[in-house]
Structures are given as C-alpha cells and as structure tokens.
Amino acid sequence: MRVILAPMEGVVDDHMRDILSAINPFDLVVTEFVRVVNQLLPEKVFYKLCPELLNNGLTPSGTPVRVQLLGQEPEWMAQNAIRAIELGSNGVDANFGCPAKTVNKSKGGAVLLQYPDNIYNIVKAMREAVPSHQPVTAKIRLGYEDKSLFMENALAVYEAGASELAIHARSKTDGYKPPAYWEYITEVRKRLPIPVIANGEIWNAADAKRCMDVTGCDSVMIGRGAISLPNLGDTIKTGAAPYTWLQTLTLLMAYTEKELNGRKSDYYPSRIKQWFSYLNRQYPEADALFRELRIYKTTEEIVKVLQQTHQSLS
C-alpha cells in the first residue's frame, strides 16, 4: 500500500509538507503546481515553491518530494520538467486536474481534459525529455463538464509513456461535492498496466479501505482529508489512532512557528483560518475555536488566542 500527499494549491506548501510528512509515513508528497507558460523558468522559481530541492528532493523527515508542473505547451513543459529533475525532484508530475477558473481560462489544468490529444502530446514530450529512470506522472479528474472522456484521457496519459496516473474521481464541474465516483477509477485500473492512484473523498482509514476495495488500487492520494485529520496517512498505513484535538492543536502551534519564521508570515492569518475550515470536519473543538478566531485579522491576535487555548489544554 502507498499513501501519497496530494498537491493542493495554496494549502500544501513546504511548511505543511514538512509538518505532515514528519507525522505520517507518506511514500511521496507532491508540490503545488509550477505554472509553465512560454519559457524555461529560472531555478529560483523552483526553489521558492519547493525548497526541498536543496535537501536532495526530500522533506526534512526524509519523504521524497515530486514537483508538479501545470501548462499547455508540450515543449515548455518538457524543458521545465528537465529542470525540475536536474534540481533534484523525485520525478515530475503533470497537472490536468486544477479546476481554478483563472488557470482554465489560460488553457491549463482541467480544461485540457476536453482534449486528450493535447494531454498525450504534453506527457509524451515530458517523457521523452526526462531520463528514463525518473518517473513522469500525471494527475487528472474524470472530465471537464462531464465524464465522457475519462477513459480517453487515461489512455492518453498511459500511451504517452507515463509511469503512473493519479485520478481525482470527480469532473471539474463536480468540484469537490460528494460523492467521489470511484467506480470510474476501477475501469481505468483494469484497463491500464501502469499503477493507478485513487483520490477523492478519503477522510478516514475506513474510507481508504473502501476506496481500495472498490477500485482495486493499492495506492491512494489524500488531500483535504489529510488537512482535516493531520495523521490520516498514519491511520491508513499503520492503523494508528486518529490524533486527539490536543495533539492537533500542538501541531498547529508548530506550524504557526514555521510560518512566522518563514517568508510567508504575512499570509499567516488567512492560512491558519483556511486550515481551521478543514479541521472543523473532524474536531468540534476546532469549530468552536474558529468562531473565536475569525473575528481577528492580525497575526498577533490569532497567535495569542491559540497560545492561550493550547496552554489551557496542556
């Protein structure tokens, strides 16, 4: 069984990858996407998004990190894929699943699911450019407005030479609304000889087991569930008990310290509130604390409340 931390734009940054990989036996974590348009990006762009490249492509706890690229031009995707590998990425991933309107308007992400030939050309160019021992992977949704091309897109990725394929079991139009349509992944897994990774609506270990039972996959990718229950990966792989609220609050304090000492400290209030929006699903205490936090706009106010709450529970 493999458990992979999903690339979540604006959520799973290097600090979150550090925090979560330290407490979960992830087999791989994937970065937020590097946006590729019409140039070979400078090294500093890759280092900014993936500082783990300066650590041999590993998180501080030793989990392999894979850079994800998002773009629509095969040549530039290929050139930037080479750069990611040369800088130390453990393979390279292509994003065909991002549902963001701004990305789709510029012909990137999920909009490409309407054009299997384009997906084929992008993955093929990347595969031909990247050394054969390095994985070239892709992440797709089941479709754009509907799911009619789900198999064509999966076959395009495979026939272009991809090493494996992750599937978020919804269309772009479905967004993140339940359910996830795991049965479509089952069909792809039966058809493709490469590993298929199942993604979507995995919130606990029982969900992961059901997903693997339905799809026949031995690999799952977790995103929102991993933010909602911080040690979800550990519960899936080892049967560990879910974190208590105190353990999670302690983790929030560690994350707070990293954010405040890092380059993104200005974004801390929005980042921590965003995390609470996921924690609310798992912890009633998070919902109550968020009601108190949401009225504050400054970092100092928010940190003070978190510290007081943590101290009262410790």
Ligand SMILES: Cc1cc2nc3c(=O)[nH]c(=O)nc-3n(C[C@H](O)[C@H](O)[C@H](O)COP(=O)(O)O)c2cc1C
Contents of the next structure:
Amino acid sequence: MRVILAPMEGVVDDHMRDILSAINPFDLVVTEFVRVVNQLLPEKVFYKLCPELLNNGLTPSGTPVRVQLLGQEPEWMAQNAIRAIELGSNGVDANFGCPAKTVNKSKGGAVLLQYPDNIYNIVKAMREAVPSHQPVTAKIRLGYEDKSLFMENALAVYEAGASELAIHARSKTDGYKPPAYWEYITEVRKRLPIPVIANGEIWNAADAKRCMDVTGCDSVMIGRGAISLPNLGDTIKTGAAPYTWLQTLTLLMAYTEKELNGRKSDYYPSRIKQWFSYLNRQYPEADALFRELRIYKTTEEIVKVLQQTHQSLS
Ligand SMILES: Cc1cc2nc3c(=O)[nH]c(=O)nc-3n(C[C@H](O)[C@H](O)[C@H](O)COP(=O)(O)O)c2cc1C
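Right, the form predicted alone is done; let's see the coordinates for the form predicted together with the named molecule.
Time for the whole complex; same chain goes first.
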C-alpha cells in the first residue's frame, strides 16, 4: 500500500511537508504547482517552491518529493519538466485538477479536462522530454462541468505514456463538496494497466480502507484529511492511533518554531488560522482554541495563547 501526501497550494508548503513527512511514512509528497506559461522558468522559482531540491529531492526525514507543473503548452511543460528533474525532483506531475480560471490568458488545470487531446499532448511532450527512468505522472478530476469525459481523460494520460495517474474523484463543478465519487476511479483502475491513485474524502483510516475496497487501488492520496489529523498517513499505513489533541498541539508548537525561524514568519498568523480551520473538523478543542485565537492579529499574541494552552495541557 502507498500513501501519498496531496499537493495543496497555499497549505502544504515545504515546512508543512517537513513536519508531516517526519511523523507519517508517506511514500511520496507532491509540491504546490509551478505555473508554466510561455517560458523556461528560472531555477530560483523551483527552489523557492521546492527547497527540498537542495536536499536531493527529499524532505529532511527522507521522503521523496515530486514537483507539480500546471500549464497548457506542451513544449513549455516539457522544458520545465526537464528542469524540475535536473534540479532533483523525483519524477514530475502535471496538474489537471486546479479549478482556477485562466491566468495570464493561459489555461491550465481542470479547464483542460474538456480537451482530452490537449491532455494527451501535454503528458506526451513531458514523457518524451524526461529520462525514461523518471516517473511522469498526472492528477485529474473526473471532469470540468460534468463527468462525461472521465475515461477519455484517463486514457489520454495513459496513452501519452504516464507512469501513473492520481484521480480526485470529483468534477471541477463539484468543488470540494462531499461525496467523492470513488466508483469512477474503480472503472479507470480496471481499464488502465498503470497504477491509479485514489483521492478524495479520506479523513480517517476507515475511509482509506473503504476507498481501497471500492476502487481496488492500493495507493491513496490524502489532502485535507492529512492537515485535519496530522498523523492520518501513519494511521492508514501502520494502524497507529490517531493523534490526541495534546499531540497535535505539540506538533503545532514545532511548526510554530519552524515558521518563526524560517522565511515565512510574516504569514504565520494567517497560516496558523488556516490550519485551525482544518483541525476544527477533527478536534473540538481546536474549535474552542480557534475562537480564542481568531481575534489576535500578531504573531506574538497568537504564539502566547498557543504556549499557554500547551503548557496548561502538558
Ligand atoms: C487549499 C487546497 C489547495 C490545493 N492545491 C492543489 C494543487 O496545487 N495541485 C493539485 O493537484 N491539487 C490541489 N488541491 C486538490 C488536492 O490535492 C486534493 O485533490 C483534494 O483536496 C481532494 O482530496 P482530499 O479530499 O483528501 O482533500 C488543493 C486542494 C485544496 C483544498
């Protein structure tokens, strides 16, 4: 069984990947997307989004990291895929799931699910450009407005030579609303000879088991669940007990330390509040603490409340 940490723009950055891969036996983590328009991006863009490239493409605890690209031009996707690999990415992933509208008149993400030929051309160009021992992978949703092209898109990815395919089991129009339509993944898994990774609405180990039972997949990708329950990956893979609130709060303190000592400290208040919005789902205590925290704007105020709460519990 493989458990993969999903790419989450603005949420799963290198610090989050570091913290989460240290406590979960992830098989792979995927970066936020690099937006590719009409150029070969400078190396610094890749290093900023994926500093793990300076560590042989591994998180500090040794989990492989894969860079994700989002764009519509096969040639530029291919050029940037080569760059990602040369800089040390473990394979390269193409994003066909992002719901955002066009940026700089450039399409990318889920909008391409209306055009399986474009998906084929992009993946094929990336596959031809990247050395064959390096995985070229793709992540799709089930469709844009409806799900009618889900199999065409999956086949396009496969026929273009992708090594594996992750499927977020919803259309763009479905957004992030439950349910996830795992049964579509089952059909793709039966049809495609390459590994299919199931994604969507896995919040606990029982969900992961049900998802694998329904889809027949032996690989799952976890996104929001991995932030709501920080050791979700471990609970799925090894049967570990879900973290208690105190364990999670201790992890938050470690994250706080890293954020404050890192380049992101300006964003700390919004980052920590954002994380709480996910933790609330799992822990009633997080909800209560968030109500206390949310009036504070500065890092100092927030850290103080967190420290006091942590001390009173430990
Ligand atoms: C805030 C946020 C940011 C996301 N960013 C990306 C991204 O950069 N690339 C991508 O392929 N998917 C992205 N996704 C989708 C997730 O990878 C995942 O497919 C989705 O959340 C469903 O899985 P889940 O139910 O386990 O969260 C994002 C999702 C969220 C909620």
